[in-house]
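Next up: a single chain in structure tokens, the form predicted on its own.
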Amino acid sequence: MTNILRLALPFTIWLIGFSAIYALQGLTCSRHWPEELEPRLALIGGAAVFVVIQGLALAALLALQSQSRFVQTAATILGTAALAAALWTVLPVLTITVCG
């Protein structure tokens, strides 16, 4: 894994996940959402997938050591911060009403 990819990966995944979760929330609140599908379960499932992918990215960063100690340390810090950001991002999905 190149150094630039190692540093950019955590928050790139967070950005994609953040966008996907709130796009899904908008879709579940629209009239186009099928009535037979529970919107809250879809959002919780999407949030769980988002956090798992973010955790797997951190595990990959830890498993694939960089030749540069600085890059390895920075990537680990960025991965941990991105995982914390993912958890913080999905917190409203889990705690408040879906459509207000």
Given for the second form:
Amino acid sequence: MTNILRLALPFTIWLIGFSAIYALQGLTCSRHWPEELEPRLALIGGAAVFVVIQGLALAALLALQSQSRFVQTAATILGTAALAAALWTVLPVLTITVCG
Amino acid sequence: MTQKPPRRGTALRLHRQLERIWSPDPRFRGWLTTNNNNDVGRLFLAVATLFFVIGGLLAMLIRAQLATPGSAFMGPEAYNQVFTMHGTVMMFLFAIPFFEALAVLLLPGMLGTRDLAFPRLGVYGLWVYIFGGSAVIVAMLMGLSPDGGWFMYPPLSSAAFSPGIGADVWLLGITSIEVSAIATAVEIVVTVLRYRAAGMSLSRMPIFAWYILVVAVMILTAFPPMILGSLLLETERALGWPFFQVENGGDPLLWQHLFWLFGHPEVYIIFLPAAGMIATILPVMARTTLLGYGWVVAAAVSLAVLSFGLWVHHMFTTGIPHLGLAFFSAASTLVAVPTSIMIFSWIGTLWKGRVQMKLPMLWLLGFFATFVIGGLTGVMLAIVPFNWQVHDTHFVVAHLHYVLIGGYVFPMIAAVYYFQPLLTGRFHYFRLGAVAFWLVVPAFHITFLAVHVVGLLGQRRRTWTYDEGQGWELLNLIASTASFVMAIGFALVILDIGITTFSGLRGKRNPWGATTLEWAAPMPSPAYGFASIPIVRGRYPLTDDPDLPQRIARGEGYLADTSRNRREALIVTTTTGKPLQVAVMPGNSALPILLAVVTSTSFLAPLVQAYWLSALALVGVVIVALVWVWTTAPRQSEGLVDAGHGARLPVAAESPDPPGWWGSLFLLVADGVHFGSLMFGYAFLWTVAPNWPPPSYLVPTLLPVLLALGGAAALAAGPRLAARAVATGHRTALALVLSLFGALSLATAAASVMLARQDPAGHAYDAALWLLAGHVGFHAALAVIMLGYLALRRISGHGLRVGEARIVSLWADFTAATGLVALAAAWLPGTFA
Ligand code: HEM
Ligand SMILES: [Cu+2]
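Switch over from the form predicted on its own to the form predicted in complex with its partner chain, please.
Next comes the full complex, and the chain you just saw is listed first.
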């Protein structure tokens, strides 16, 4: 089972991170957001945390090798791809107005 | 395998013994009580095909109406019903059940086991689907169909704008079908993870098993948001709980989120099984092996998860901020990467092999020609400005049919042709199949290329007619004419397969020269599948050992001993495929179909306002379910049994993690996603619904909070202690009482929320509180029932198994954890307001 989880982990983190950033964006544009906090900074901060966690996940997969070679290769591919996906999907945070 | 010299007649004797043990009841009764995957899968496949025919006839009605401008063939009311039913039937009653049917039929063979993990659950899923689907069709024939489009957006689908029971038919019927899909998905996941040939490690699994594993997990995570959405909309329609009514604190956009959280993954739930079939068939047709197995597995996994992060791209025109659009546009373009990996793997496979132009291959070429275009128009639609231009035009209709027909129907036809010899033992001898192909594929392209163009010219989808003089006449006429030709082609396919099934030539085993285990079973597969559980040493067992089928038949694998006189299968470790336990499979029984009857009654009775019947049926569900588990639980301990090859293994039901524990685990995954969706809906309304905050918040008092905390702790601890007591032979009574106490206090805390807010129809906030409390109450009730079962088991002197106590413990943990979160969510806003 842990080997299955190993395969599922990288993109699950991506999904959670991506949804969290989207939720954060929704929150920054909502009535609950405190005015003195700059939305873009919060989003960039959130995105940075997301990317770092995604990177850590890859590092962990590489550090704690699976006893199955097949699983290890597939997990490494997935970890790298998920990191690339995380970088690509948070890019808009840098370039686009937050609530317009 | 062992080198015993083969004794003549061994295989035949083994076959006779196994046949006796595994055969269904005789005559008609057999159809109602069988749980053999061959029978269940065949019926499943036939019913799904029937729904394809119904959906296709509806499509013909649509095209007949659109053939000419201002057509008087149908009025707008009829047209709305017809296209809604066409979309609904195709997506829910054909596409998903059809691949599930194939999985039920083929998985045990591919994995080298004798049946699916929970044969009775499969029967249950089948019949719930048959009853729910029939109800939807009967309602249509009575003119009571839903007419709000297959995605049922409120406010159009709300009680105010869709009076009558059409929308309720959709919500209740489709939900019951989703329940059935979840049942089958649980069965598939546990089978792939645990029930395999000895030595079949993860990297030796046939590629289809990977795909279907991924898809089954997707069903478990994608259907719950939709089930929640249906629950919300149905409570709004029936009881006035205003989840989607802006005036009362609801928000119709919530439906769109919940629907597309399901709806986009659904597209991949449909495509991935087809991709799995392609990856299975293509290498055999090209006489080689699949290129880049590991990459393909990684691509399937990533595509599955990515598809859950795209849902908002169906909502590009709802006025969400630009940044949100950009997120989902970026994520949507990402899916091109894993899809391309799969396509390149297939092309590379063709490249390195020598292609044989057999009928399945022909259909795969049809797939390639079509799917690539569908993928390209998909990428176009992911680009926001383009999407705005063609939103809700026939361009979208053309795109989705390129993907669905090209990416799903064509590969599935290839699969049916490919597996027909295995399933029926017969081969086609007419050239009808090729004729049908050359009717369907060109006609398909003519139809939907024309539909692309009229879409770009501005023709709206879901609109019953159009005016003359816009330059659309000829294109529509071409599309309609070609679609009739396509329909004739599809009819010929079905005819061809029917003829072959009943009168084709008998042929030898493994006609295509395949390398995977399903072709090692006799053709057509007997009820028991394999005479003994094969031992595999590589990914291509039939290449590694051409004599494997004979060895299996002679009983040289595991579990060839029939002296225990019961249906047995092997459970292996997930990663390495090492034999672990012996699973005892249930015999023929009418219980699953009975459970399906009461379940469907409780779902469908509200349609005719028979709420009492629904409640009564729910009691029936509990009773039948209890009888079911009671009668399948083992009576006495056996210790270790001889599995062959010197292996002495425990019986699965006596181990701490019996199949039921694994099944519960994955069912709880679905339940957890359902709960997560509920929390999402609540948070969504709290953040963006216009008429918030509500007039007042619920302010918690100390007693319920204490009850909740204490109850959750007791509920988590009690069953654990019970499991430990069973394992060490101590008394369980105290632990059971503690658990019961926990469940009841949690339920009381939930009841306090309802008592404090007595008008759930007043504001969406109150309605949400009732649902949160309802979730807690429902699960506490389930816990009480399960604890009652454990107690009864003990009192009756049957003795408890550790596994049973651990299953209850799993559910109790879930109840305690989600209970605390739900109640905290109910209480927090009021605490800080
Ligand atoms: C047999 C050939 C088929 C034809 C000629 C056809 C034709 C059509 C047409 C013309 C529409 C648009 C109606 C409108 O918006 O006014 C439509 C909608 C749709 N079709 Fe098909 N279809 C076919 C097969 C399929 C299949 C196999 C599937 C799924 C597996 C499918 C799924 C859908 C869906 C989901 C819709 C959207 C319904 C809605 O707007 O609510 N169709 N079809
Ligand atoms: Cu989508």
